[in-house]
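Starting off, we have a lone chain in the form predicted alone, written out as structure tokens.
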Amino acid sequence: MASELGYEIAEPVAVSANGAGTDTEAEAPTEEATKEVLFEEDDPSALQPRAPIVTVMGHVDHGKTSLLDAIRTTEVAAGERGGITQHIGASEVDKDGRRVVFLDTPGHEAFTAMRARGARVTDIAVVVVAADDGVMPQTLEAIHHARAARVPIIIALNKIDKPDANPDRVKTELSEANVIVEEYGGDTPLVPVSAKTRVGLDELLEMILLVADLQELTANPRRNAVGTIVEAQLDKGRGPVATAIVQTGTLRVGDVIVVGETFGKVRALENSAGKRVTKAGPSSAVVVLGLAEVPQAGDILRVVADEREARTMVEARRAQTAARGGEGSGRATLEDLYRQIQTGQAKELRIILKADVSGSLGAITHALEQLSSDEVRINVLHEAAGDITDNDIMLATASNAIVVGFNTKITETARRAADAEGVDVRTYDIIYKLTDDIDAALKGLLEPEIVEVIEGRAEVRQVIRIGKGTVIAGSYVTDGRIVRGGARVWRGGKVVATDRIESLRRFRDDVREVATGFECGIGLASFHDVQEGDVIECYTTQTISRAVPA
């Protein structure tokens, strides 16, 4: 059960004795988990049924927020102001005397961000699909993210009241995405709903409870609490404020808690209705006051004996974080793959695949799957046309996957996220090079790689023409540094030229580099159609050894 609650829970822990499917392959216990054994296994007689925790995901404008609001206004007990619970990052709904907890996340990005930090909160994922719009790119992303987390999926077919609703088309599109609904002989429930007319909301809640019953979700309310932070912020009047989902045990006012790399004493608890409470049991959403610092979403909360133990734990964690600072993130890389196969650590290579057009995806996926062997299986977690985005990096982080791009580029925010998280990103323009690299990694035969390093960017603010055919781009360095080397000229978000920087000057002097915040004159070797507003991106190349130790 190490991954059921996150990186801190070491084996054995029966937090959710038969919960939402453990994710042991996708989220193996970290070094910290193996060192810090928090709890012994629960006595089965102490386990009691708990409420399911549900995340609602789907394509933008398909009605996620409207559906949540409709469920709350329909089911929340009358008497609460407006019939709507206070927004604290999670809300609770009562159905026939049973609770359902909904996480108010903005979508699969937040869902995966928590997984990336080791948290496993959700028991069920409700994927909202508009009946008039069908399966869209973000729909597929939501499905792939839920599958990567090994969470049961329920399809909520929204907007069935619209004249142009076409449920059959949506079911066919879902089948093409390998999501076979029960009506077509599959195992994925589909419930037609309308957030506007409130049709089908009872049926959706009943289906959630049925799926929850099949999982036999349980927890022990009579132990110290363990939970996960959903969101946190600094309140000017109240200090650090964190919303937590209690997953097992009971959290009480006065408890000393450790959350990530901070700790505190619970000064007050507020439930999803905004009312002060003295305790919160399993599957409860509560606002926690009393922490010393603002924690991060996905941090694990646990109750400890006293402040001395809490301080010792936090200091140890901070020391581990500092020690890991120069060791990299430990993410999956092609360089390490062969060694992991040889030592039995790797059974599966997970890949996030992006290509310029959808037609390329099928061919590449098929080619990659042919590389699977008895030792390791190739698993393409997510494939889509378009640029590599920070959402792809987040999914790779959470799933310990590598990102492969074909004839596509990585956005700047995604590049920074990949660097920060240590995600291995590979881009190719020839399919056989892509498959050869993966095959070589599986066999431990990777050749040295020539990689491109983005050095900096400069905005062209003045174009100076000197004589016939000579153009100097008077530029301001906005990011990194400008050096002689390869260069790309960006205009309107697209590359209009690939060239090299032949001359670089500050005033009348030739210089080797120009740093951020300074102006310079850039002369390109062959591209002379530079315009004001263009961005010149300079890069260098490095040869990196890819020899894999046996």
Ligand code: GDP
Second form
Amino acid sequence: MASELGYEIAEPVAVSANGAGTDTEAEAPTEEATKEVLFEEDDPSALQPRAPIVTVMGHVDHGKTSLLDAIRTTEVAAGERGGITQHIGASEVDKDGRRVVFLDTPGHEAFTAMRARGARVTDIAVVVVAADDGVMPQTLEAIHHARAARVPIIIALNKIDKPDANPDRVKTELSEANVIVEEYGGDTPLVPVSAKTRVGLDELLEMILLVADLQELTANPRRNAVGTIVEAQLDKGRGPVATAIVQTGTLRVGDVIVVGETFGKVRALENSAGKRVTKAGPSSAVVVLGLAEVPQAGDILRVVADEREARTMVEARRAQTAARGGEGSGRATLEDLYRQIQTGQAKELRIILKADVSGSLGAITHALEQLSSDEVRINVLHEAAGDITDNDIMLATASNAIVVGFNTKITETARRAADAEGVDVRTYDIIYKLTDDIDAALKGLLEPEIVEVIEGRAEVRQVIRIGKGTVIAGSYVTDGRIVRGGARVWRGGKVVATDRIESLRRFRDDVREVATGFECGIGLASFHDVQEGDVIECYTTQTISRAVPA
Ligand code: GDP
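Alt. form predicted together with the named molecule, vs. the form predicted alone above:
Following is the full complex, with the preceding chain placed first.
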């Protein structure tokens, strides 16, 4: 599979640190595309340590925004930059002379949307859990999203200033979600914090740096920059304004860049404190001016040799998008996955499971996991009670997973997203049907459904016999249209023959179809006993992939 960048997908790269991704064998192929680009030409001796890029996720109201704000004001208080920085979608914090880059859009939606577009920006996920509220549905979602991306997790146990804070309960709940904190013998760090009283902020930053050290994050500052857009908008005075995270290389004023399907020459760069700079090295957040159009969050930025190369690349990408029908990128359906499994390209079937009540989740997951074999493993990436939402579709897109719903429905926007992205969504109301279908898919037995579509009917008004055995039914189309294909002959409310329309003529011309209200001559393939007053009903068959949900 070639990526949007035109690179072949490499073998999955091993990812270290604290258990992230222990439940996923291979990474979403889209991410490999970014990695491939990032490291394609880097000779190890050119690599230098770089700052970690962090995303803050967690349940609503658990304090993501407050925590980010508190961390940022630490920086302001330190007098490094002073004043309130403009919102650019990312910020940089200094801790003991080392930088940490935070993506400012809290929540996993942005994180997953970017992953879905092939961008891998985040090195560490800070999952915020309110100590008084505990592990909630979006906490689990955040954990699953981080794991699917194989990004190490740090738990920020927030609101510990509250009298009803119950850290032990949270730790136990985390264990139930297979996140075992260090104190309980696992490898996920947990830092108690309070965004309100500012307790633990230093410790959290220290932990981020420690986890970053374990990952040995490096990049080559002496090469053409590659980065990812995290935010972009049209500014009245300045034109398209995009915030990029430079991941490797150094971006300079004057560089020619290709971003998604647009390009331009870097006219100016501003750092996260709003100051003009002439260059931006690895792991820096920088506002880029000079693009011709507004790119999308998740678009990859790449420095190229000159405008000609840029133009060629953009044209090729646009053509590719057009060829794909504008959207989506042919995500896996169960049938595709089966093929990939057969050819050894895929070793696991990833599933996002939604059910009406949480009680059924465990049972279904268990039943599904029983289907795992030596060749292919069933991996339920995320399970939760509730409707199938956009988030599930995004996670599926980013992780090359299918979405399975049990006694649950899909929201309208999620349906549209699934159609656009080509995500396979299946809903069931009987568990064994669900498991049978998945089992069948794994064994390659999932036959497409063949449906018959009645195209139209014609009344026989005159029977014409020409030569030996050739019978033409001179007919009048009463409804729909008559086309060549399957046909049934009705007489007195009964089907007297099932046949095929072999010839179809209007006057002397062979025609492909005849509409209501017109006369035509119909020649059937084998039934020669057609009579005046018979009704010929014609139908076509359509193969419906069973990927289409019931
Ligand atoms: P988000 O939805 O996760 O971004 O949560 P917010 O940052 O908006 O915080 C939700 C609420 O919790 C707000 O009323 C905050 O003031 C409050 N809050 C956030 N962090 C703390 C904390 O450490 N202690 C206390 N007591 N309240 C907090």
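Everything numeric in this text was worked out from a predicted model, so none of it was measured. Only the largest set of C-alpha atoms that superpose within 1.5 Å between the two forms is called the rigid core. Residue numbers count along the first chain shown, from 1.
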Quick one: once the rigid core is lined up, does residue 465 have its C-alpha move by 2 Å or more between these two forms? yes
Following rigid core alignment, is the displacement of the residue 60 C-alpha between these two forms equal to or greater than 2 angstroms? no
2 Å or more on the CA of residue 51 between these two forms, with the rigid core superposed, yes or no? no
